[in-house]
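Quick heads-up: it's one chain on its own, the form predicted alone, in structure tokens.
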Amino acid sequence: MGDYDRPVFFHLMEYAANADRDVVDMVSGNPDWEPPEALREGLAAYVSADVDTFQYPPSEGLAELRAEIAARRGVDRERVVVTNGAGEANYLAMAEALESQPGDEILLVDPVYPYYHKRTELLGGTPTFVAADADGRVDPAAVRAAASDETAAIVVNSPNNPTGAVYGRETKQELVDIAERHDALLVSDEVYDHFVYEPDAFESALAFDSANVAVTNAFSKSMAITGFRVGYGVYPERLVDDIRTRHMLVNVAGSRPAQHAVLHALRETPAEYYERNRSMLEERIDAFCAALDAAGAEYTRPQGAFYVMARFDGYPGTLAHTERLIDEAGVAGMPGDAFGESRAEWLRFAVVTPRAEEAAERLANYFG
């Protein structure tokens, strides 16, 4: 393992903050809306709780929270491990796949969320990339062609960061079949599952009864609490004990007050909260994409999540060009080449800002 490689988005957020002009920050997926009211209520109630509730929670997470998650996902509570965000949940699944399976290959979709292949390398695995189609979707036939008995895991993210692609039932079924054929683990990251803009477009990998499926998720995006670090994994029964051990040795346990607040919010937050935020984001996406049309940009309209990838002719998606866009247009995005080779000419923008339409107008003026 080499020197610490500082994530590009940290650098760009700092670069934008230090710019000599006003900048619309569209770098990272930090929600700008309010968390559920019930979450604040849960935190407030915790302040006056007995001192024993300030001590270690169970390593695998509060039993009541795990039970609530299990009931909502239709699985046994023993398969649920509460983690330090979806990031740890993914790490645990990938680490256990490489430990328990004979091969050392991890199949990833390009463009790819950078942490996936960085984790693969950290764990001593070999990343193999399967290019997505023009809409950001993965072709199961391409995954089938790339998979072999050396494949320890297939890692997919739907709704997807960075493309906004959503994988439906047919695609997920085929990915499960491929994982089973090669005795690999399908790791399905579903952290954006509350943000799907096309009815019935999304299917969870938990819809299929398979011992080769691990699903990871978190409340970071759906409840606008990225700083709480409450995620979870639903793991196969054959792997869950080893995953609990790995989680305990790395983290000991998660945050008890954060889990308590999330549990209260899960029980008390009406569906309208999620629907309102989804509608707000869809309106932002509409406005942003309309302005991109005016700029003559090529772009991928997201089916889910809250990211838009765009390509401006003659303007490659490099770090240098992204910094130039901050300096000259006042818009901060992410370079496409941070997500792999297939979208190296593109830029990625997170629409988690009320100034998304203003940012798109700045892009239209700059490139127009």
Second form
2 protein chains.
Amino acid sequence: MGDYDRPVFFHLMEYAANADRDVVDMVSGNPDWEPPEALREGLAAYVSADVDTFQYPPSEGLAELRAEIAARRGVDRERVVVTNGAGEANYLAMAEALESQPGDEILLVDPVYPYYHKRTELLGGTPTFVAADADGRVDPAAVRAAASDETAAIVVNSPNNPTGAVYGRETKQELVDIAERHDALLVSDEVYDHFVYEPDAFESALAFDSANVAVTNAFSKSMAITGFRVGYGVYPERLVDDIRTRHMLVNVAGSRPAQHAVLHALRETPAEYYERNRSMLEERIDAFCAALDAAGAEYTRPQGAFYVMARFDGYPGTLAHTERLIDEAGVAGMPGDAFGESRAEWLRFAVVTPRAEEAAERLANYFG
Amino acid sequence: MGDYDRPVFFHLMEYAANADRDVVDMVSGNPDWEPPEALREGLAAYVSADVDTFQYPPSEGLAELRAEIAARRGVDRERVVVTNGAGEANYLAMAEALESQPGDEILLVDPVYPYYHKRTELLGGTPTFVAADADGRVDPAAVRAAASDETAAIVVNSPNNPTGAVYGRETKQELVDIAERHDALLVSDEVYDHFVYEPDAFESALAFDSANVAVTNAFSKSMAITGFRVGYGVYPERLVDDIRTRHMLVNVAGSRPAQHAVLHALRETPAEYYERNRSMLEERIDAFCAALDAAGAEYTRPQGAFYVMARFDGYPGTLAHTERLIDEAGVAGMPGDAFGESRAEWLRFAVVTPRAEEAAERLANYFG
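The form predicted alone done, now the form predicted together with a further copy of the same chain:
After this comes the whole thing, all chains and molecules, with the earlier chain placed first.
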């Protein structure tokens, strides 16, 4: 590790905020919609709870919260560890894979969510990248060719940030097979699973009964609470004890006010809440993509998550170009090169603003 | 790591709760007193905050919270990282020490807070124990004799759990000198610094201007909120960038509701709140020790923190004996052997109950 690696998105959000003009912020993946009503209710109830309830929760998470998660995912509660967001859930899976396997290689898909790559390096692992196709989908044959007994883990994210690709049943089955063949751990980060725009496109890795699968998730996106840091991992029985120990020795336990709020929201939030947000995002994506079409831009229409990658001729996806776009077009996105070489010509736009269509029109005017 | 190491105190709390008789619970270090009023106020205000405020806080903690901490500790804000409790603050310091130093040894004091020992093993370090004296104080000469260029870190806790010892200026100065001589990191865990019963006995390691000192702390005990998980580290400038990166890659960020509540409480809580709890604990300790005197027990009167270690002839500090004490005397403590060999004949009692005096009388009757 070297200098403190301030994430590019913090820099760009600041840059956009300090710009001399109106800027549509499409940088971060921070939801701009309301959390469930029951989330605020649950937190409000906790405010006046007994002081006992302000003390350490169980290290592995509130028992009721684990039970709710286990019931929804159809797994044994003992396999569920509540974590400090999906970030810690992924960290625990990757650290355990490297410790329990002889190999030190972690297979990642390029373009990559930058945390996976940097976390691999922090843990002393060796990242190997498998290139996705133009639409962001991973070719299982390419993963199979790259995997070996040196492979400790294969980390995938579907629906995918940044490409919006969704891996279906067949791809997931092949990834599970590859993990089993090399006794690696398939870490399936499914944090965008509430945001899928093609019916039945998505399959959770939990659909496969395998001792080589860890599924990670969080309430950060589905409940619009990225700052609460409540996530979870569903880990294989053979690894979960070690993972609980690591979680305990790193964090002792998660933060209890957030866990209580999420527990109440999980129980009380109707399906319509999630459906409404999904529909709203789909409309934003439609409008944004239509304006990109009008601008003649190349882009990938996401099957899931809430990012659109677009490419403008002669305008590579670097930090400098992203800053120029803020200054000259009034639109802030993320440089594609932050996600790896394969998207160095692209820009990523998060549709976490009601002004997505306006932003696309600005892009059309600027590049048109 | 082996099987999930469920902390002994969880087991004993359950055992006590399931006992067939009334039991005074002196097992955990969970405060039983009220948090500051402003803590609940701060959390209540957050409940109705804008949705922006529900998203990722800065990875290193809310800027205002870091500023408040920095001002109180008299350090540059850039050195402060807000963590998931003192647990994570210690984890980050120990991991960084092992990574940045050639040696893999971590010096610990016996009796030891078990997390330090297990965390050292998790990180692949080699723990070396320096025995404390009968009162729980560490002899700097013994630390000097044990330290070498293999020493990556020296981890101390003052006021101390479990002994109640408080290390004064002279001891701290010597520990800083030893760390500097071997370019090791002195990790000074000061989480009980609001609970010192001898005026001027305590000195923070921040009193010494050294690039080899990390001070860790939390609001868990001082605000009676062990479940909120808000702590911090003040790290040397030369290490803080790497530590921030590690924190980000493990946890992304801390939980924001808890940080907002603590920020408000830190600003608005009068000194009387802390003084009142300190006095109350001192009275409980007085009463408990007086009853132990009456029982003819050997014990260590704590200079700080809120634990009393006691020894009863022919009654070693094992888990089995602790369970027997629950069943036969109606008092639940912690076995001394959970803290290392040197206290294998002792039991630890936490005065986190208004019934401390009653418990001591039960012990007097049982052993008398």
